[in-house]
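Shown here is one chain on its own, the form predicted alone, set out as structure tokens.
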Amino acid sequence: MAATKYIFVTGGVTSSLGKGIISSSLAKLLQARGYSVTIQKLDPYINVDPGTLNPYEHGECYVTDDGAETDLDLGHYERFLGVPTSQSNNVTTGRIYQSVINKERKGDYLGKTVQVIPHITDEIKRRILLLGKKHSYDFVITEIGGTVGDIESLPYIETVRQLRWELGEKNSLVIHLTLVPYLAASGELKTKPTQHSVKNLLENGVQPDILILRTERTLNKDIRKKVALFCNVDLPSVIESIDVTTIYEVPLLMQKEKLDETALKKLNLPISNPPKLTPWKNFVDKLKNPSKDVSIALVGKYVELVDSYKSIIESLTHAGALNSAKIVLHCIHSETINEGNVDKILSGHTGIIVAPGFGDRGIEGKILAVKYARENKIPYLGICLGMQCAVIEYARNILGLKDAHSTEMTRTTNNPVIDLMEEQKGVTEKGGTMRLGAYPCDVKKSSLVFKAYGEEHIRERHRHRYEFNNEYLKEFESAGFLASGVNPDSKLVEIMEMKNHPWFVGVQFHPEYRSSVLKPHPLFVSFVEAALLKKESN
């Protein structure tokens, strides 16, 4: 295949419809049939990245092998393909126009007038082709954020008409994803929003040529050809995509649509070779009949939103899948646990986890977590704050430094052990100034980590400012809480794990932005297994 071919993914009518696995599982398609794809998400709100944006604003924020601090979509493009994503996968409003505004003051455009078009959009498509180009990509996916009709992705739909022009209908697709509601009161499932939402593209210089339309009953064919009429595409265009049990089942059920050969055709290219498809048909095989189940507790304070700890609940979901469990996950806020009621907030779960996150609020109930899961001997987990919060109780109740705290919580702290990098003291800026991205690490051949990885040299990704403080390192490791895994160039601790405990783990990394359907994260495996090998024992 020569030329890179685009294909770009609209939403229509309401939000959160499910663009990103929509085109996750197209990508899926393409790439089981031989293509090298990868996705792109632009967003068009005005921040630079999620990185600042509260998880109750945005949901989880993801971090890619380079640094990035990017939208959730980025984790599930990686979880569904197996293929990192980079900087250049996902693009904001903030970053195009921060990007022309340098380019402006330093005299880039001749003293020209800075305009949305052509200099906006020109940026918007140079970010699109660059993906393209960079890497000789066979298909680049670009999912449109926002709805059709937002002022907001107003310079992104002109681009995309611009692309088209550009491209030429052989090498650019456009995938228009809209909702189909049903009126209980009158029992019709109402094709309007979808007309509507289409006429809004059209009078912006965009005709869809594929439709999938969300759903919660069948589409009859009546409505399908109403629907072709209408928005002026052929009939095999209109492609349903009812509710499913789960997201992993989307690839399959577009399969059955034929959406990869609907796309295939359009730009003209063969339908030849059947998408591979058998590990993932086992996978959700396994997902949707499980032969036991385990019950996890994940405290954190963001919990009303589960999106702000997607990835560690899809981490848990793969390693669920490889053990032929279910995962019977409980979210709790740190802040509603106390003394008088962590027994019986946590009592009947086989595996705690608690989450990463920023500030005090709630931090007190965390420690309690750590406390519970340790002297109960309950399989733990702990990411990021969660393994600084191991820490924590641990020095307090086992080392007897009762002021024992991280100084991002309580700066005058007596005994620091947790305590910030010695380059981030200076630092005023919160976007983009975290210790970011893929880090090595050296893993201890004796550890239980070891056995999880079953490697001595690892690499996972970071986000924090906060680390474990080596001077306290002697007097853990003589109480029997070890450093397992450490960061080989600045010899900061990595992993920690507790001694005569059955599975006991904190890591300062993040785990969970490296698991994917077909290679489940170890530590997460690991957890699982020893979850169930604690509820048998009970």
Given for the second form:
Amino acid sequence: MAATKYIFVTGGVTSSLGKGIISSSLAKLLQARGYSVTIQKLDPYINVDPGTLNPYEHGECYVTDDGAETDLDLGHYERFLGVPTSQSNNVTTGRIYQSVINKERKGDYLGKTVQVIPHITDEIKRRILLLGKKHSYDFVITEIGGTVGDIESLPYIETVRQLRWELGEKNSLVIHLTLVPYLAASGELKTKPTQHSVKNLLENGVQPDILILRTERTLNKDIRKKVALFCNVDLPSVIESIDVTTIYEVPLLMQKEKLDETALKKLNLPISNPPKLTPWKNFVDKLKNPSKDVSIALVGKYVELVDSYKSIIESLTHAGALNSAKIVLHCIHSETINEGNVDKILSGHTGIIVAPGFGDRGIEGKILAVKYARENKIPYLGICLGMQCAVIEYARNILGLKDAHSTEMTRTTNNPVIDLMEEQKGVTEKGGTMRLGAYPCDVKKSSLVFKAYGEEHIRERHRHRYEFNNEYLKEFESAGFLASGVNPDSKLVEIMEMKNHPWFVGVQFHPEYRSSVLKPHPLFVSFVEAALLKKESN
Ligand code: GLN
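Having seen the form predicted alone, please provide the structure of the form predicted in complex with glutamine (GLN).
Following is the full complex, with the preceding chain placed first.
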């Protein structure tokens, strides 16, 4: 295919309609037709990236191979497409303004007044087009965060207007996702919010080409016709997106609604063979028809909001489906765990995960969860802080270093088994300064994790400042721990596993960022297998 085609996805009526999933689903369908596709998220907030945001604010912070701290939608993009994203796939208003202001200070606009239009919109445009050019993708799908009508979305909508004009109708497309609410009292589906939302776009000079309507009930032909008539689109461009039990069904649903065909037609591209979706369908089939189940406890402190642990939850879903097992997940707030109730809270689970995190709130509950998993021989996966908790627990209860701790939690311990990394010691700024992105790790052949990976050299993504203190390595290894994964350059310990335990692994990295539908992460697969075995042996 010659020139890159640009597809813009906007949202109306309310937030959280699932623009990320719709974008990923369309991308999947195009990819399954043999096209190369990437997805980009433009976020209208002023933080330069979401790395400094509390997960309660914005859900999980997703980390890419190149070390960008990004919006969680990039996780969906990678899980659906199985193709890595990078910093260029997530741009915030803060980042746009930062580069424009930096240019202004350098004198790049000397003599000119720097304005939202054209300078901010030009910078947005540059970042959209660059992504297509850099990798010569067939399609770049750009998801505009926020809701049409928000003040902060305006420069993005204006950029879409300009690009539609500059690229032309056959090279670009606007998809607008809205909600058709059902009013129980009158027993009706209402299209008025959609009409208003499209009017809003029109006021800003953008006519959507395709409308996707989120709904809890089927839209009949009359409703579709009404929307088409009032919103200036043809009937096939009114697409229903009905609620489903799993996000992974959405591509199949969108295929039924012919979203891909409609988009291709509008972009003047041939509708050749149907998309090759057999492996995807097999996955959805297995996911929806499990033959067994397994109960997993996820111990963390942001458990009220499932979005905080999005990638972990999705990785478990992938691994569960591969094992034909339904994952019955219980998110447990570590602050609620104490010595008196830990047995009661955790019994019944045959797999325990201690989640990543920052700060000392709820830390002792996490350490108790580790102890429970170790003593009861329950498969344990500690991720980042979860690995650090495993080290602290072992130091305190097996090595007898009673005050062992991480220096993140206390400065005064005599046994800093987890300590600030050397390179972090002079760091004062908070944004983008952790150890971020993919690093190599050598796996010991004799280890459990080697069995899981089947590889000696792996690369995994990181996001942390603290690390296992190598001064304690000998002591740990002679007492039953194995540093089974080590960074070949820095010698930092990246994986710790327990020898006399059926499955106990702590990883300093985040395997959850690398699991995808068609390639579930080996550690999660192996962990779920172990949890199933534990269940059988009970
Ligand atoms: N707070 C720990 C550190 O910075 C762990 C980080 C994490 O779990 N992502 O090292």
